[in-house]
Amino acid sequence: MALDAVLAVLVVGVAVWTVAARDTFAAVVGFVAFGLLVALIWVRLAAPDVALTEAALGSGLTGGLLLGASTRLGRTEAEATGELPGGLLQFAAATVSVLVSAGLIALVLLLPEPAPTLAPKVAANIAATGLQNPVTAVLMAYRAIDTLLEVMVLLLALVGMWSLAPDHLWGGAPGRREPADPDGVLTFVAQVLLPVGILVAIHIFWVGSVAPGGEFQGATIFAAMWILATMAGLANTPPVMRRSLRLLLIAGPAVFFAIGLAGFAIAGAFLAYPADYAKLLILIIEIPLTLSIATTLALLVAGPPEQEPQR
């Protein structure tokens, strides 16, 4: 209980920093914090699939985001620090915070005894699906639609972020190309890392139809290995108008509309399996669809094409 209260203390003191700090990068700092110590609450919720998601996605891969922002805001923020806003505004904002926050906490208050939960209907008929961890087992069967647009909003982000390129470097490669150094710490921490979180990455990805774990979290950690790699100067990001490249970050997708759109014909239902083939079915949407997140994810944070096209 003493950690639990520690952790609650902490959460709340991080978060109202973060909201509070003036200096963009000390704001991200504060935002990557708060979500490794609410990763932590998860675990101590014995909810480690949310865990292993928010620690890879909502604090590790959103924060190197966000720390890319704050670098390319970097120029103005100067400008913006000094710059406060107006006290009907501050007065609006903090009302609209109070109500969200009671809302949410009448709601959890609130909750009829017991809750509502479907997780003994899921626990009766997971066998079917072939999968023993049942959060991958709803994500993939109970909630594939759910699923299929999430990795659909993902990819509508990506198109959304490569059309803020000029259009002299459309096509070019996004981000910038960083100079490797042999003799550098972080090309040795890259060369080092980068086998190790590969194959963490595709056992994470493989136990997760068994244990805690899954495409997402697995798609993390390659984009995570992409990204050092990029950084230390080992590999460059592929050009947008490279085929092969478009190729990949819609073959995940594409396979997971096409086995739904099959399942009318072999299941009478769109995403439905058919019992003796609902765990080869699944694997073999995720397998390519993890190919496709990392990518996506690996892009988002590379930012637009700043590389002159190759003509």
Contents of the next structure:
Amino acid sequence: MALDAVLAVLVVGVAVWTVAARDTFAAVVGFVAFGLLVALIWVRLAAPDVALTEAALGSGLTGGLLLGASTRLGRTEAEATGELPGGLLQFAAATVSVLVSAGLIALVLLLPEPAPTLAPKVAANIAATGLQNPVTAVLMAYRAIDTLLEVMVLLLALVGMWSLAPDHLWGGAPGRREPADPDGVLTFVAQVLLPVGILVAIHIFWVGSVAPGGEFQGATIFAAMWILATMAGLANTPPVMRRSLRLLLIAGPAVFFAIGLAGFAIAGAFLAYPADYAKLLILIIEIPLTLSIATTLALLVAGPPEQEPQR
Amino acid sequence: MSLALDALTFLAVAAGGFFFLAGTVGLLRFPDTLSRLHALTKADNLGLGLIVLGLLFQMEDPFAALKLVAVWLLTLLAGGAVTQLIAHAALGGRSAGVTT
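I have the form predicted on its own already, so could you send the form predicted in complex with the partner chain?
Full complex below, order starting with the chain above.
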């Protein structure tokens, strides 16, 4: 109880500090700390699946993305902080924030007792999916369409970011080519951590059917290992025009969509699985999906193409 | 037997908590980056190590115990490496044979 109270106060404090920080870099550090505290709160709420996702994606990967953004903004930040938005705009933003917060508080306080839930139905029917982790069952079977759309959104985000590349760099490799330093600390870490990280990623992906874990968390660790390798200069990022890379990016969503369509023929509805093959089909979707998500996330962090394409 | 194990856990976790507290005080109070890094590594290495050691006495599943040790070893690796990188950056790219 005391721990929960401390966590609640801390998370609100860090949130206020993050919003109030004038320096972008400091705000990003605050955001990462905020994400880790939120992950702890999810653990306290007995939702380890959400906690894992929050720590890996919400705090870790998004934090990395924002750090990259703050580095890029560094040159223009001095001028940007000088221009404060007008009083009316500030007032409007504050009003919207207060209204949204009040609405959320009202919703939580006015929830009927007991709160409406589909959990008993999931528990009663989970055997049909062949999975034992109800969260994975919801993500891959009952609400598979949400997961499919999430993956599509990730791909769209990547295409949108690539389109920021200037014309003469289009098709080139993202980010700068980091020089390899065989005696560097980062090289050592990358060499030691890479095999361990890949093993952990496969483990997290694989236990998703019975325990907290799954394709998004595993893919984030894969992506982190890739980013580490490119940061240490052990490997260059692939040019975005490479066909095998494009195929890797769409393999997951394509297989997902194809099996979803096949559901019309074999189970009578979009994204429905026949009971006997549910687990197998989910696995066939999840393996390419994990690779596609990992590639998409790593390329999102790498940024738009910055190296001359080799023609 | 379980009382003795509980006592060992209590001692180790309390000692770990002490190192975290000392490391945090050092992080806040020490005058320059390198000293602050020094304080921080004590919290990571010794503090977490002692807490993991304390929890090991409570583990029944040897695989879960191995996972705890792996967490500590990975933190050692990451902490040591990040400390080196920050120290390098703090020295402005000069490598001055600093050990933390």
